[in-house]
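Next up: just one chain, as structure tokens, the form predicted alone.
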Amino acid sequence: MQFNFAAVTAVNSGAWVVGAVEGTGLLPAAAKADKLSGGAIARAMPLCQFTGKSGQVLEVLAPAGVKASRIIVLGLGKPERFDTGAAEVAAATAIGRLKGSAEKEITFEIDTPKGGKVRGAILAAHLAVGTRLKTYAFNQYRTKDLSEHESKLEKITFLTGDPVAARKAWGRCEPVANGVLLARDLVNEPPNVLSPVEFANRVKALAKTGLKVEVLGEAQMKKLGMGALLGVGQGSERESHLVVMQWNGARKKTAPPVAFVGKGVCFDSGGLSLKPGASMMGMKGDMGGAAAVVGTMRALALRKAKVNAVGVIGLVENMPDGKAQRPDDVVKSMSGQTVEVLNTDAEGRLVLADALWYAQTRFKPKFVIDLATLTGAILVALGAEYAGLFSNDDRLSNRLIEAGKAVGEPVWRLPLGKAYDKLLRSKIADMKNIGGQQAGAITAAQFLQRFVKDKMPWVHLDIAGVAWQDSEQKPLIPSWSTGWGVRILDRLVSDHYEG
């Protein structure tokens, strides 16, 4: 699909997308389209009850006096609320409108409403972001009826007063959008294809972007003492891996990096604490945290971020087998702490325990953020709208909260405290891996905090509610996998840690 940024000109083919705002009506490009079509838009507005509210769409097919095949008028909402996120959603709405059509070309001519928060080249770039995210499709395994699932669009043009600046802005945004799509691809892959070995191989292929990639096998992890991670994977025929990605883009190559750690359970059966059949469906996505870390690291590399960054992902399968970990087993983690495993379906925290310790011990980062589809309890607390945030550092937490607001990946901070730690007391080991029926997301975070070194700023993001969508699709997400996490992490780095 071809993306173009061009100076404002006449639209001579394909769909022509213009905008209107709530209260003041048609923006200049829409008014121009209305005049050329002999007032067709103005006549249609009251009949369609179109007022410019956010999400509204007015479509005029084959309008007389216009060479475009159709005019699509997007409601942009109240002018003061029109920002980068609203621009992305508007573009996605237009793309969604054309789903199933034979349209091959679309031209956006969206003006900044008076009082709007985004304009010019930045507006054009974020219209492109919304388009890229909405046109994503995962059709690798379809063999029939492809016409129902594949977009016919071949050329998308964004008209702007400064095409050069728009292309430059898109050059900054495109790697991040593509990082999101990579994360979606990984999560959407079926588990018979994306084993820990295959996942590691795909990450190794990213070395061409400038990332330094290392893959540790089971023998290496055993020497490091990663009994917690290895215990999870011992019931699988497929080897577990720890994958390390490094990007050294800061001026001072020896400066401490920022560190991201991801849970990569490529399929989670629950192990011997076997999940019910219905709960097992979708567990190919239990590596959503690892996918987000990979997408983020690729984005940082491709946009040449001026930061040192490291990504560490633990890749395992949690399967039932004669060799599988048993409830009541005790494992020793890389940190030296022992864990009584009372439920083998609370496995992600065991993977993260060793991955977190490794990242801190080897790289001594500025901070460490882990991402994991960790608990069903976070869904009960926050649903599918917010990721849960747990942290020992207010400044890092606040920066993530602001980054999430800016890119449409919101997080909600939940508490930690010594009182919850009591729920993890084991009768025979340093801790147990579950805390009981209450406060499940919190006790999981309390468990992880035991593997965070003193004075290390740390955030745990429980993304079990946002890594995929089983219900109504969100405007920018046309697939089951969301790719959640890439945008918030990239924005955090961009706003605070580059230089």
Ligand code: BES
Given for the second form:
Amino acid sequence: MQFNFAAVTAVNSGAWVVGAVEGTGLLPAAAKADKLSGGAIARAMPLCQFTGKSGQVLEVLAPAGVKASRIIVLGLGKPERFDTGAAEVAAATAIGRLKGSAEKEITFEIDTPKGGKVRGAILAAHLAVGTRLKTYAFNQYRTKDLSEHESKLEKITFLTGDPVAARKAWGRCEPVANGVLLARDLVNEPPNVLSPVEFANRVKALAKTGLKVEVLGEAQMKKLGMGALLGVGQGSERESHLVVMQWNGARKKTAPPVAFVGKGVCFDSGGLSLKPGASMMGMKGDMGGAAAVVGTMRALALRKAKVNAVGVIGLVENMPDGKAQRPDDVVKSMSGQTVEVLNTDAEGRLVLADALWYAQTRFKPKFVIDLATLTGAILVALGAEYAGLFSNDDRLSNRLIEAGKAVGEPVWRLPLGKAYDKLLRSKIADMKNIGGQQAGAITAAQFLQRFVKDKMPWVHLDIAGVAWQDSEQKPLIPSWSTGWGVRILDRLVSDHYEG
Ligand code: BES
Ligand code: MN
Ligand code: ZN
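Same protein, different state: after the form predicted alone, show the form predicted in complex with the named molecule.
So here's everything in the complex, that chain up top.
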């Protein structure tokens, strides 16, 4: 699929996409299309009750007087609410409209609405972002009916007053979109293919883009004392791995890095505390946190971000087996703290305990943010709209909350506190790995906090509700996996930690 940014010119083939705003009506390109087609748009508007509201679409096929094969008019809503996110969604709406069509070419000619928040080149770049995210498909495992699932689009053009500036803006956005698609691919891969070993290999392959990648196997982790992580992988036929990625883009090479840590449970059967069949489906996605970290590191490297960043992901498979960890086992973590494992299905926190400790002791980062599909309880609390945020640091939390709003990956902060922490008391070890019946997402976060060093700014993002979606719900996400996390982390970095 080829993306072009070009100066405004006549559209002579394919779909021609123009815009209209609520109230004031057709924007200049739409008015031009209406005029050329002998008023076809104006006549069609009342027939389909098109008023320019956000999300509305009006389509005129094979209009006389116009060489384009169709005109698509997008409702852009109120100009004062038209921002980069709305531009992305608008482009995605047009792409969605062409699903199943034979159209090979699409040309966007969306003028900046008067009073709109996003103009010119930036608008064009974000139309491209929406297009890239919405044309994603994961078809590696289909051998039949491919044409039903594949977009026919070959050439995508964005007409704009300043194509040079638009191309430059896209140059900053494209790496991030590609990071999202990489995360989606990893989450979509089936677990027979994407074992901890294969996952580590795929990250190694990214070393080409300037990322430094190290892979630690079980022997090395054993030496480091990572008994919590290793216990989880102990029932699997496939070796557990810890993958460390480094991007050193800051002017000051020795500046402390920002650190991202991801839960990479390539399949979560629950272990001996086996999940019921229905709850096990989708547990290939239990590495969504790790995928987000990899996607983010790739985005930072591709756009040559002026920051030092490290990504640490714990890759394991949680399986029942004669060698598997038992409920009642006690393991010793790298931090020296011991954990009574009362439920082998509360495995993510065990993996993160060692990955968090490793990231902090080795890199002494500015802050550490972990991402994990950690609890079903966060789904009960927040559904699929917000990820849960837990933190010991107001400033970092607020920065993430703002970044999330800006990129359409919103997060909601939940509390931590001593009273919750007490629920982790164990009869024989330093802590147990489950709390009680209630506040499951909080007690999980409370557990992680025990592996956060004094004064280390830390955020935990529970992404169990947002890493994948059961039916196609979100406007920019056409697949099961969402790639959640790449955009918010990249935005946090670009807003506060570069330069
Ligand atoms: N990977 C699951 C959490 C999960 C559940 C993610 C549903 C996505 C959708 C996690 O490892 C888990 O099993 N958590 C348990 C914890 C419990 C045993 C304390 C849970 O949430 O039920
Ligand atoms: Mn589990
Ligand atoms: Zn899990």
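Rigid core here is just the name for the largest C-alpha set that superposes within 1.5 Å across the two forms. Just so we're clear, the structure is a prediction, and the values are computed from it rather than from any experiment. Positions refer to the first chain, counted from 1. Only residues modelled in both forms are compared.
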Item checked: Sequence-ordered runs, three or more residues, C-alpha shift 2 Å or more between the two forms, rigid core -> 471-473
